[in-house]
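One chain follows as structure tokens, the form predicted alone.
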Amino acid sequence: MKLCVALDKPTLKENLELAQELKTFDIWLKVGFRSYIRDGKQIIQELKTINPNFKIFLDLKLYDIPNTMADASFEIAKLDIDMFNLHASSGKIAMSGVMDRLKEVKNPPIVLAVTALTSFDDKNFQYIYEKKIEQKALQFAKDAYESGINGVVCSAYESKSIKATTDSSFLTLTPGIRPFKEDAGDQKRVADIEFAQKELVDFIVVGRPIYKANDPKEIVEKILSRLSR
């Protein structure tokens, strides 16, 4: 299981300062919608100067008509990022013509399609989505697989029912982890790491308890030893 700490600092002189400070570790960064909105290409650019081992999630999850979503993906791919993600909603056609437009790329990154956001409780993505969280999260994560994505975003709980669902290699990335088991704020189905190892989760993003801490460095090492148990 792999630790990817969330960059969603207030500036991208704080972002980076973060980064600085975790630079030593083996771990992977996602840059979300506000971060890359505000700071575009210039923070990669400026973590892989921090440290050039950094693997990149980049987390804008896209959404638009197929060929839209194609065009997008390659150009993400040109960037110097390991990971990215899209809706699986965007449905099959879409997904698996972003697959096929990265056979055009060389060494192309990890593509995650998301499944439900972790802020859903069951009553509100029923009502969007008409059925419940875990029996829907299962379709998409069968219709990601088929189209040839790479993995998944979805909550522990789903994790190991879609590995078991499509294949032990399929990846899951589980966002709204709580190591610690600290607050929830505006997630739903949060999970501690050892839920999250017992689910054979693949990779835990960690926002929060990390960039909020008054010595991040020290969490994230607590971290990697519940990690490496």
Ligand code: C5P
Second form
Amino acid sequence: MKLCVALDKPTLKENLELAQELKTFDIWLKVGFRSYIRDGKQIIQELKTINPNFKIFLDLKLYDIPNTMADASFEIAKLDIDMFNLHASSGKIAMSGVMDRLKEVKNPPIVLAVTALTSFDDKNFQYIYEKKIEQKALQFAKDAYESGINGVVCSAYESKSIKATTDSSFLTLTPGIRPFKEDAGDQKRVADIEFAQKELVDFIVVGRPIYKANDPKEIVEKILSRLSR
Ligand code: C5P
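Having gone through the form predicted alone, I am curious about the other one (the form predicted together with the named molecule); can you provide its structure?
What follows is the whole complex; the chain from before opens it.
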């Protein structure tokens, strides 16, 4: 299981300082909406300058018509990133269109599909999707798998059943991880490291418990030592 640290600090400078502090670790870094909208390609270039071995997950959660999604994915693949994501609810035509377009690229990035955001509880999820989270997340995962997508973003609670209905090599990445019982914030379906390991999760995403800590490096060290047990 790999650790992916969400670089959700308010400024480019602070995100780069955090990356600098964590540069000796074998970790992934997640660049989200806020940073990418503000800092664009610069943040990616600067992160790779800090440590060329940092793996970068560009968390833009694409959702649009198939043609626009394929075009956007083609542009994303030209950036120096290692993984990006889209919404599974954009549908199988959009997802397979993206994977077809990426065949034109040498060394394409990993593509993940978002199933259900970990900030949803069942009531708010059902209001939109009219199904229980578990049931719908599984359906989204199957759609993504059948469209040639490499894995899904889901909660730790769905990881094992998603792998059981798709394939053990179908990747799962789970946000909402609270390694040491930290505050959940807006996340509803949170889990700790041991639970994620039991659920065969491939990547855990941790944001606030790391970047809001007094000593982020110490927390990352503690997480990595749990992961290597
Ligand atoms: O601070 P926290 O650990 O809750 O951060 C989780 C990160 O993962 C945030 O950057 C959030 O945007 C992202 N994320 C999520 N749920 C998803 C996909 C991404 O929380 N389904």
